[in-house]
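Single chain ahead, by itself, as structure tokens, in the form predicted on its own.
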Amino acid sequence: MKKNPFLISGYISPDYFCDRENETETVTEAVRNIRHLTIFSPRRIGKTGLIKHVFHIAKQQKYFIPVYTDILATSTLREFTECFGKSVLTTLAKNEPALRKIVKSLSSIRPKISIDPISGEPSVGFTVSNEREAAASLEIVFRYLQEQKSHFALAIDEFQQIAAYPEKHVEAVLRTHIQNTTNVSMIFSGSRKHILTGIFSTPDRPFYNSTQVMEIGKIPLDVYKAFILEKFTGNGLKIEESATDYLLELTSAHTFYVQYICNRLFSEQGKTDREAVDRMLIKIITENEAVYASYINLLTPLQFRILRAIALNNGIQNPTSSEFISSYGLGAASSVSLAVKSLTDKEFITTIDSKYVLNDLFFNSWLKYKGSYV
């Protein structure tokens, strides 16, 4: 069976990236030249993506030593300085002489060494107790990068996960290490927007505009078209022109749902057309009926209904006026401020081109196929 071009998670090649050329030049001329980035976007957008892409390019030509980090599963410093100190300690043991000078360097924090069960790679990370040792250790990490001739470029992914640790001086002593190691470009991601412009743009904050800031939108619509067209054709599938445009626009070219459709309508091995998307899309969402069924117990009546209000209208600019909640029977305008920020704040809502819309696209085409009958 011929190999699904739609990657819904990963990164494998340029052969599997769609465009985002400009985003990638401005990331690799950023780093290069040793300036640090904020990368933020709505989730599922393609931040992650366009990241490994750049450091996938970058080890090509040796640009600089890429590190990855994803921080969404810390809540401690502790668990931070584990989970980065993994991350920089196993990219640098890239041979047994790099190992053994490691675990030699290291020996206050006590490297461990394992095996990665699926690369077959050597993995070094360690343990730490408390939030005094996490603090020496994390110093101990970055004095090390500090003592390298490489450049690297440290990626912290989900980096507004730091704002809610319980220890409140976590941005002080991570921007003071930043600025004592040289020879590290930072890039910082996310998708709370409001979490993070507050840790970057606030005043009294430790990086107030310490980093180049940029947003990462969505693919253009006739980049993205001729790239499912060449994807399907080109592994001698057919696809509609007018099934790319219908799926695009049921989309909103939001890139996870664009691949995941695409991915399931490659699988078929398929004509595909305006209907076999009307298929799919119905396929998927009663497939995740349940899930989404149960997301109603997690919310207020007035929650719900908004969000059903929210989802009917393909998003809105302004819940809370007065020609949206006469419409829909929502009530006092500040009942409904409280419950958008709730919904906010829970992830269900976010903002994308000045309009509130459901986070989960195929939960928004659930509420719409269900209409009132939820």
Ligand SMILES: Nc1ncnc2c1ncn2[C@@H]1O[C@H](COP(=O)(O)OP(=O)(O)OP(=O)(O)O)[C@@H](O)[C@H]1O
Second form
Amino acid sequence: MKKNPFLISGYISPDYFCDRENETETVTEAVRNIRHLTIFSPRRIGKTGLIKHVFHIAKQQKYFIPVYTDILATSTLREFTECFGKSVLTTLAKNEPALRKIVKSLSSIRPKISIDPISGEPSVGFTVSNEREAAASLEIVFRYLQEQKSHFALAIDEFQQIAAYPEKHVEAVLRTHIQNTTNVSMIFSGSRKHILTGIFSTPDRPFYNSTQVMEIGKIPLDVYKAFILEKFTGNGLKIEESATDYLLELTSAHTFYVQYICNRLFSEQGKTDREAVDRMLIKIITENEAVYASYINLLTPLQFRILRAIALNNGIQNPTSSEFISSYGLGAASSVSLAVKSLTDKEFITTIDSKYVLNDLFFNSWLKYKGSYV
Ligand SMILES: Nc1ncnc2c1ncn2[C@@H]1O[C@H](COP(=O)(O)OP(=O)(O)OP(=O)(O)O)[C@@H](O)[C@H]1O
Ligand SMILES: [Mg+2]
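To complete the pair, please output the form predicted in complex with this ligand; the form predicted on its own was given just before.
Expanding to the full complex; the earlier chain stays at the top.
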């Protein structure tokens, strides 16, 4: 069987990647001109994919040295330093002499070499035991970067995490290092718009106005349609054009959901028409039922009723409007407002095109599928 052309995680190569030509150009241009950049979008639209795509091309063209760090799993400056430091040093340790130089020059942070079990490549990390050591190690890593002749693009994905670190002055510490390191362009990326806006657009915060801001949206319908048709037919599978339109409409062309349904349809190796798309969506949401039940357990009865109302209503601009509240019997506007805030904080809902919608489109479809009988 042919390799599935629809990725649902990670990045392989431009062959598996649809469009983003303008966005790729914008990011590359910012980096090459040593401007820092903040990329945000709702979850699963393709921020990480875009960064990986730009970095893939940069590696081939040797425009700059890319370093990617995902800090989603970090909760302190100490963990950030270990995670970020490991990405930087592992990239710099690209050959034996470079590795030896790092071990010698950075002996004060006690670099540890290990072999990555998956890639078989050496990786270089270090441990940090307290906040003071974190600040000192971070300074050493940035100073070492500054000593290099190359130009670096440092991407920090899920950057909003830093706002929740308990240490004081995290933003100021990072900002100072970045300002003092003149051969790096930073790419900050994340999905929590209000947290990122707080970091980058609040006048009295260290990162105020320090980056170019880029919001990424959906891939244009006609471009995504052509990509899907080409991947199916190019691999000898039949797909009706109307089925592609229908799939893009059902998913509102939200990247992950398009990729996921296409991946599953492709793996069935059958003919794809509208019925096949419907069947597949029901199959997926039925498989996920246990997960949705556990989501519901995390909600108060009112939060759940609001979530279901938003799903049934296909999103809502103003959830405290009397029309919405009375149509779905939600009670007092003040309680609805509090519940909406809580649902947003828990990332069950988000705003896209100034409408509140569910973050998980398959959960949304399941709630609609079940109607009011959940
Ligand atoms: N341009 C693209 N063409 C094809 N697939 C893509 C494209 N961009 C992203 N994808 C795929 O869509 C899925 C979601 O993308 P990605 O993880 O980049 O989103 P994200 O915005 O970083 O999400 P999150 O906010 O959850 O981190 C992934 O499986 C990825 O492989
Ligand atoms: Mg991501």
